[in-house]
Every structure is written in C-alpha cells, then in structure tokens.
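Presented as structure tokens, the chain that follows is alone, the form predicted alone.
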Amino acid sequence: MNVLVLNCGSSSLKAAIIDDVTGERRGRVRVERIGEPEAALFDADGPAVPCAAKDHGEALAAALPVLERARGGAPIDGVGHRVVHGGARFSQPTRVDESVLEAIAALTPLAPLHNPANLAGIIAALRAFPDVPHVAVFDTAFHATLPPRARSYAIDLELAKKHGVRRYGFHGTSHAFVAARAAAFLGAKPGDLRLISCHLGNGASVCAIEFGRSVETSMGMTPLEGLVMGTRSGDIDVGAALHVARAEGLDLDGLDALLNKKSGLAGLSGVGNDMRDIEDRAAAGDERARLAIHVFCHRVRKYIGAYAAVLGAVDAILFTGGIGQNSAVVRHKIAHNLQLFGATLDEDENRSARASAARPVIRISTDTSRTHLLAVATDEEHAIAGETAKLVARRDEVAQRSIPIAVSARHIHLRKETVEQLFGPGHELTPLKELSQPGQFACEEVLEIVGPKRSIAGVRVLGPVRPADQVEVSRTDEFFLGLDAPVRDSGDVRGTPGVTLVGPKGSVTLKEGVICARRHIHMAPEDAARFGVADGDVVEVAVDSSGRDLTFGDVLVRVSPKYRLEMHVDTDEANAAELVPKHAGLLELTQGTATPLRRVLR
C-alpha cells in the first residue's frame, strides 16, 4: 500500500509516502517554522523554499503538490499519524474517528507540546483526504504492557489516579520496530528473546523487552525522565530542581524550560545538543564536552545494568537512533564493563558500524560474546506505515462475536515423575470432572503450596500430566505466598520462582514454575479464521459487567485443533470486574476506540 505518514510537531510537519512492505519513500517533504515569517518547505533533502504556512493545514496544503508529483498518480491507501501520548486508553494503533479526536485532545495535559500539534495534523489531513482511512499510532502504546510495579510512582495513589500520574513511556514505535529487526537478524522471534533497546538521539530512552513485551522503560509520564538527552535533563533530584527554582526565582514555566530546553547535552557541554559537535570538541580537549559524553554514556550503562536485573538475562542489547546507530565513541563507552552480562564489544566492527537502510542490523560484539551487541537502524515512519496498512486492510472485515469467559482459579500442572513423588510410585491422576477444554480435567488430587512466607492447602491438580511442572496463582496468592511471580504464557516457566509442593506421599521443591497466567483465548482454527486472527496475536476484549464497559487488554490468542472457544482470566481480575460464568467478551476487528476489540497487528 501507499501510506501517507504524517509527523506533526508544534511548529513542523514531516510527510512521506511510504510503501508499507519495503519502506521505500515515494515522496518526502517537511515544513519547518510553521506560523512564523521564516516558514520554509524542504523537498526531501533539498534546499529550503519559502512557504507561507500559518498553521498545519496550510503547511499540509503546501506539501501535497510536492508529494503528488513524487507519487505519480498512485493512490493514497491510508494516512498514518504519529501521536506522542495515548495515555492509558490507547494500547495499539487505532482507526481515527470523532471519539479518537476527542480522546487525543483530552490527553493534552499529559503532552502539552505534542498532542495539540499531532491533533492539528490529523484534522488537516482529514480535510485533505476525507475518504481515506486514517490511523493514529501512539508512541506510548508499546509500553501498555508495563506491569504495575514498573509503571507506578510512589506518591499518594488516589492523587496519582486523579491526575493520570504514572509511567507511560515513549519511543514505543521505535523500540518495537528495532526489536523485530534484531530478532529477524538473530533468526528468532521477538517473543523468544529478552532484549534491551537503547534509542539514543536528541530524545533518548531505554526499554526492557521481555519476550516481545515492554516491561520497563526509562521515560515516564512525560519524555523528561530517564536518560540524558539533547536538551532534557533526564533523571534529576526533584529537590535539586526546586532548589534551583527558588534560588533563581523561576516560576513553573521557567523551571519547565530549564529542564526541557536548556539542560541535557546542551547544558553540560555548553556547545549545543548535537553529539557530533560535542565529540569534536571533546577530541580537541574541551572538558565540558568530555563531561557531557561521560555523563550521557554512564546513564545509559546504568539503565542497562538495571534492566538486565529486571529481565534476569539478556540475549541482545540494541543501539538505535541517530546517536546509537552512528556514534562509535558513544557505543564504546556504554559497552565498557558490560562483560558482566556476557557482552563483549568488537572494537573493529564498532568503529566502522553505521546502521542504515542498506545495512539495517550490524553485529558489534565478538563471536564469543554471550549477549549480542547490535547497531540497529530504526525507521519509525516505516513502522507507522506498516501498522496503518494492516489496519486499513481490515477496514471492511467486521466480525463481532461472543467469547465465553472462564475464571481460572489457582491450580497445578504436574509431570508424571512429580505425580509419583507426591502421590506414590505408579500413581495415576484421578479425574474428578471434565473441564471446558477437550481432554483436560480437574483431579481429585490436591496439594499444599509452600512459599517463602506462607502456604496454601487444598490446591487442585489439573490433568493430564504435562512435560513441565507449573503452578498458576493469582496476584493475591503471589503476595500471600511471598513470591514475585511474573505474568507469563502457560508453559513458559523460564526464570520463574519455585515453591515446595507437599502431597500425601512426599514433597517436591520446584526450582521454577510459578506464574501468574497471562490472559488468553483458546480457539480452534475455524474460530481463528472466522475472527481473522492467528496464533500468537494479542487482542483486547470488551465485557459489559454490572453495567460497566470494561476492556481487557493484552489478551493472547492461542489456536489449536484441540481447543474450544473460551477466554481465561484469573480470579483476581474476575472479582475486580465482577464477572460471573454467564459473562462473555465481544470481539470485533474494525478498529476505533468505540469497538470492543482492537488487534495488535504486527
């Protein structure tokens, strides 16, 4: 498809027509200094041309003839819009409608410099292309999977909820894109890897990606938190900021300007925010420039260490963004001492590595390095084009269906060897009653789970036996037992905590196996075909419970001929949502915030 991708800043507009598959540009233009007498239009990388653009509508009108000539009459199949902040509401790309426009406007307090400009660009494009599907792609969406412990700030909880104060994260489109590129380069799927993605540019952030899902990220409620950036301070003691404000007589706007526009590399170096200039000055002996580089790299390395601890192990560390892809000096300094995680930099490869469209992924680690170090070219415009095309392709595929919901209480799956250790040699599990999924049954056998703090007796074993032992508990159970069990797909017990199981004939201490099961839908291939989804897709499902419209996000689709259509949620979520067995979820593949399901299209 030919997708028009728009990225609107407060005084700029970038537009490109992109082939969603190849990423080929069939026209590229930008307008700078919108609303100023010096407004200028740039055709690709050509020279500036004066452009009378008072607002984003006039800027787009000036840009369209340039794009028309470049695409040679080929149709525009969809328009993709970069939107910086989607808040808690938008967890994936979404078809634009009136409710989406209202929601983006309502999120302005969370991104006052970005969302109004993004919204202005969308409105201008809707007027220019009223009959073409428009899709909003949110920087924050990829981080919707952050667990509560990662997204919550330690302030008054009610105050935080009232004002939407939590970590949202940004650069999500880039982090997801380079994770997929890196996985393909390594011959794996993103869902098989634990990655640390370092997007280093004028804006910079680090993301911990566990098996395809963002579980930690350095930017917070706004893009100010985290790494040192071009003009942003990144992490700073709030008390220090208040001290400077009081000492200098700064009001809130003055403090905002100091931290967002006069800090970071620019504030440290005194020569601006371009790392290339800072490196040149550092090489010439400028101590401030050297300090800026050292602080920048130290902060990144510190986050990498923290995120390695969060993930438990790291398969690859990715460097992307303008600095990450191109600065051998920065990569060298960041990679120093990463041998602790089995990551060893190949200095020769690093010196020459410049990730680009021609060579999008370059390995810069040694052959013996256990953790790969990769320079990866990001392309957020291509990613937006791809997400837009996939939604557009489904714009006429309306498939609203009811999915039965089952509440999954705590339970245990056992290997045959473990059954015999707990219940005696030769013991076979005794079916008590059949479960909804064919071939599965609740057993008469029950066990006691013994955790570090407490134990839970009478926990049901489910049959038949499995290849690996697994204990599925709720969040309440997790805290009661004294565990830190991750949310995982059933069967994925790598790096999870263990417990002791006590049976009538013995006990077994598991080294791993305790999880909080991820929300999931079982369906047969014919159901998947009917809904237009595939095994491994991630969806949202809406439920009308007690008169409330609730949406369960991050629901994994599992497809097998042996499955019967059913969505599983754990006891805590069912209680919170006031669900009972009669409830069902609605699935609909036309995108838009008013629809019950929005698929995360890859």
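Residue numbers count along the first chain shown, from 1. Predicted model only: the values in this text are computed from it and were never measured. Definition used throughout: the rigid core is the maximal C-alpha set that superposes within 1.5 Å between two forms. What changes on going to the form predicted in complex with ligand ADP:
After superposition on the rigid core, the Cα atom of Asp537 is displaced by 2 Å or more between the two forms.
In the core-superposed comparison between the two forms, Gly324 has its Cα shifted by less than 2 Å. Taking 2 Å as the criterion, Glu445 counts as shifted between the two forms: its C-alpha moves by at least this amount when the rigid core is aligned.
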Given for the second form:
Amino acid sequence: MNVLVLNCGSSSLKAAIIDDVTGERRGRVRVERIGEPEAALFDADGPAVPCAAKDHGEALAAALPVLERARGGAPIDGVGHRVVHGGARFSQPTRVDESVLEAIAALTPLAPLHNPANLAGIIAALRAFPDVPHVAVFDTAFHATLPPRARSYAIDLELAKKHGVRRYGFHGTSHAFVAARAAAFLGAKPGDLRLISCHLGNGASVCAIEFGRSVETSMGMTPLEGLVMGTRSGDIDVGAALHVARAEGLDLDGLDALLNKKSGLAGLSGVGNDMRDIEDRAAAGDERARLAIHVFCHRVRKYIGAYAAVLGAVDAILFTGGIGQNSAVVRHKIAHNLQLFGATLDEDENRSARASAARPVIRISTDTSRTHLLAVATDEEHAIAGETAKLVARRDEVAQRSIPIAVSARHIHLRKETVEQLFGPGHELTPLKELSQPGQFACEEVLEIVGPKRSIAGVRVLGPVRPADQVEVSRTDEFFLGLDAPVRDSGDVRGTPGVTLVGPKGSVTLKEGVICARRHIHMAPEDAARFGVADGDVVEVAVDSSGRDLTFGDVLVRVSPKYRLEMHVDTDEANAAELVPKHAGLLELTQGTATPLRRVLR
Ligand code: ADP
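Return the structure block for the form predicted in complex with ligand ADP; the form predicted alone was the one displayed.
So here's everything in the complex, that chain up top.
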C-alpha cells in the first residue's frame, strides 16, 4: 500500500508517501517554521524554498503538489498520523473518527506542545483526503502494558488519578519496530525474547521489553524523565530543580524551558545538542564535552543494569536513534565490560557499525557473547505506514465479509383477486416506494389485520401481486392479534393460520397465510460464491451491536440473480439486538470457522 505518513510538530510538518512493506519513500517533504514569515519547504533533502504557511493546513497544501509529483498518480491507500500522547485511552493504532479527534484534543494537558500540532495535521489531512482511512499511531501506545508498579509515581494517589499523573512512556513506535527487526535478525519471535532497547537520538529513552511487551521505560508522564537528551535533563532531583528556580527567580514556564530546552547535552557541553559536535570537541580536549558524553553514557548504562534486573535475563541490547545507530564512542562507553550478563562488545565491529536502511541490523557483540548487542536502524515513519496499512487491510476484510441488514416491518402480499375484493374491481396497487430488492415496492395501500383477539390497522401492502396471499408479522404481533403463526420461509403458507383483512371496499377472510418470516439473506450468485454458500443453506451471522457480540442463528440463504445482498430480520429481532437504522447497516459474518458463514443445515 501507499501510505501518506504525517508527523506534525508545533511549527513543522513532515510528510512522506511510504510503501508499507519495504519502507521505500515515494516522495518526502518537510515544511518548517509554520506560522512565521520565514516558513520554508524542503523537497526531500533539497534546498529551502520559501512558502506561505500560516498554519498546518496551508503547510499541507504546499506539500501536497510536491508529493503528488513524486508519487506519479499512484493512489494513497491510507494516511497514518504520528500522535505523541495517547494517554490511558489508546493502546493501539486507531482509526480516526470524530470521537478519536475529541479524545486527542482532551489529552492536550498531558502534551500541550505536541497533541494540538498533531491534531492540526490530522484535521488538515482529513480535509485533503476525506475518502481514505486515517489512522492515529501513538508514541505512548506500546507502553500501555507497563504494570502498575512501573507506571505509578509515589505521590498522593487521589491527586495522581485526578490529573492523570503516571508514567506513559514515549518512543513506543520506535522501540516496537526495532524489537521486531532485531527478533527477525535473530531468527526469533519478539514474543520469545527479553530485550533492552536504547533509543538514543535527540530525544532518548530505554525500554525493557519482556516477551514482546513493554514492562519498563525511562520516559514518564512527559518525555522529560530518564536519559540525558539533546536539550532535556532527564532524571533530576525535583528538589534541585526547585532550588534553582527559587534561587534564579524562575517561574514554572522558566523552569520548564530550563529543563526541556537548555539542559541535557546542550547544558552540559555548552556547545549545543549535536553529539557529533560534542564528540569532536571531546576529542580535541574539551572537558565539558567529555563530561557530557560521560554523563550521557553512564545514565544509559545505569538504566541497562536496572532493566536487566527487571527482566531477570537479557537476550539482546539494541542501540538505535541517530546516536545509537552511529556513535561507536557512545556504544563503547555504554556496552564495554558488561560481562555481568555475558555481553561482550566486539570492538572492531562496533567501530565501523552504522545501522541504516541499507544495513538495518548489525551485530556488535562477539560470536560467543551470551547477550547479543545490536545496532538497529529505526524508522518510525515506516512503522506508522505499516500500522496504518494493517488497519486499512482489516477494514477491507470486514467490508468483504459484511452484509447490510434491513429490518422488515409487518406487511402483506396479496393476490390480484384479493386486491380487487379489498380495494374494488379493477384496482391496481399503487407503488409508493421502491424496495431494496429489485422489482419490489411498498404500496400506498394499507389494510387492517383483524385477529381473534385484537386488530392492527395501517399495515402496508407490498407489490407486485403474488400467487398466494401472505401476511408477515412479528412474534409480538402474533400475541397481540391472538394467533399462533409458524416461522416460515416466504411463500410457504400451507397449514398456517388465517386472518381477516379489512380494506376500504370490503374485507376478506384468508383461510391461511399468516407467517412469522424466517430470518433470511438475499444474495446474488456472486455473493454466494464469495461466501461459499448455496441457496437453501442455513447459516449463522454475527452482528456487533452496542458493543455486544450477538449471533443470529438459523438464517436462511436465498440466492437468485434478482437479489441484492441484504439480510432481513423482523422488528422484534432488531429491537432485541438494539439495531438502529444507521448501525443496522453492516453485519459481520461468523468468524473462527473455515468458511466465513457456518453451514448448519443443508
Ligand atoms: P531525533 O530524536 O530528533 O529523531 P535522531 O535520532 O536523528 O534525532 O538523532 C540525532 C542525534 O544523533 C544527534 O545528536 C546527532 O548528533 C546524532 N548523530 C547522528 N549521527 C551521528 C554520528 N555519526 N555520531 C554521533 N552522533 C550522531
């Protein structure tokens, strides 16, 4: 599939069209400084081109023609959106709808910089691509499995609950992606491995992955906690932060900026946040740069030790992100002398290892190392494309297996003679409305049904006329009228009770003809071939209604080239299943059987 992946920051938009399987880019654009007069567009790694982009909508509008040219007319099958914070609600990539938009907006207090930007990108893209599925992929989702002991802060529980204060973790898409890549490289399933994944980029986090599930991670309620990062302090005694704030007269925003924007490698080194520059300065003898690298690496090593204890055993330690994939110095400082859990760094391999799309996984441990050390290339956009494609494919599969449902109210079919007795000689039925089955129509004519106990007025006649009179009612109607009609296939009226019909020009007492129509599915031969059923089969159909899984058993399949795919249930059944007209739309067929429809009887 071709997936458009969007990653929106507060003043930037990155868009790429990605093949979900290979990760190949069919166009890549970046717009920076959105909202400023200096807004600029970069086509792939080309030079900056000034562009007018007051907001994310305009940025996307500027980016789309460039992508359009790059993809050469290939359709876009889905749009994947990176969303930073999914809170406690989102533990999976999720199809975007109205309620998802509202939920992402409601999570803004947890990610005040990121979620509004993510949301602006989604809204702009929904306008640009209203007809393709949009999927939100959350940085936090992979960590939904953190156990309470790992996700809880030791503060007043009520206060924590009230404000959503807990550890959520981030970089989940990357940790999950590199874990899967590493597992494939090792010839194992992620579910069989205990891994420690170190994502070391501008933002940095460690994650302990136990048999495919995140059980510990170093970022917390916000991305500030944990490792030393480009400009974030990572772990710091809150008392120290308060002390600095008091001593320097910083307000909360000032403290926020200090810890998020002016700390970390930049704060320690004094030469900015780029590890390449810091390494160069350190090599040239700069003490602050050296200290920055030492603190950075020591923090990672400390976490690895802690997470090894959390996991009990470690099959592999993964290094990813710009620093983890490329910096031999950093990997050496972190991973030398880890004999404690049998990990031996291969210094030669480490020195030359640069994990990239061309060589996504490189082993940097010796052949005899019990714990593998791997440099693994991450690709969050590819991961988002993959997750999006998975959801799009699932939706298509459900659509393939779905049957529209129609609720049939009580109604009457008449012979030509009966029409004349009730409405006068020579009377022809007057079509009011076409019905979904070709050739069938509801008539303007209505009748009163008079049963032994009570009567029901205003019952619609359906056309055209038929060879036999037939009155189709629900179970509730039967009780009301005071008769006992069997469940029958339409047309099978032998031995059924009769009833009196009263029309404007006369009444007719039928000797037989009242049935409670059996649930049935009309389908054309092509549908029958697709579902693997034949005319006369009796099947089960599952319906997801009001969040409950319900199964309609004993559903008759009726196949004819005249029919359009539709299942008919009566009003009682529709009420019991809480089907509402709109939702009534789709039925999913019984799952978990060899054929989608389970054949009960022939
Ligand atoms: P982000 O978190 O913004 O996605 P990246 O994963 O691209 O960041 O990582 C950026 C960091 O990787 C920068 O600090 C950069 O200096 C560092 N980096 C990239 N290449 C190298 C290299 N060859 N040696 C050391 N550090 C590198």
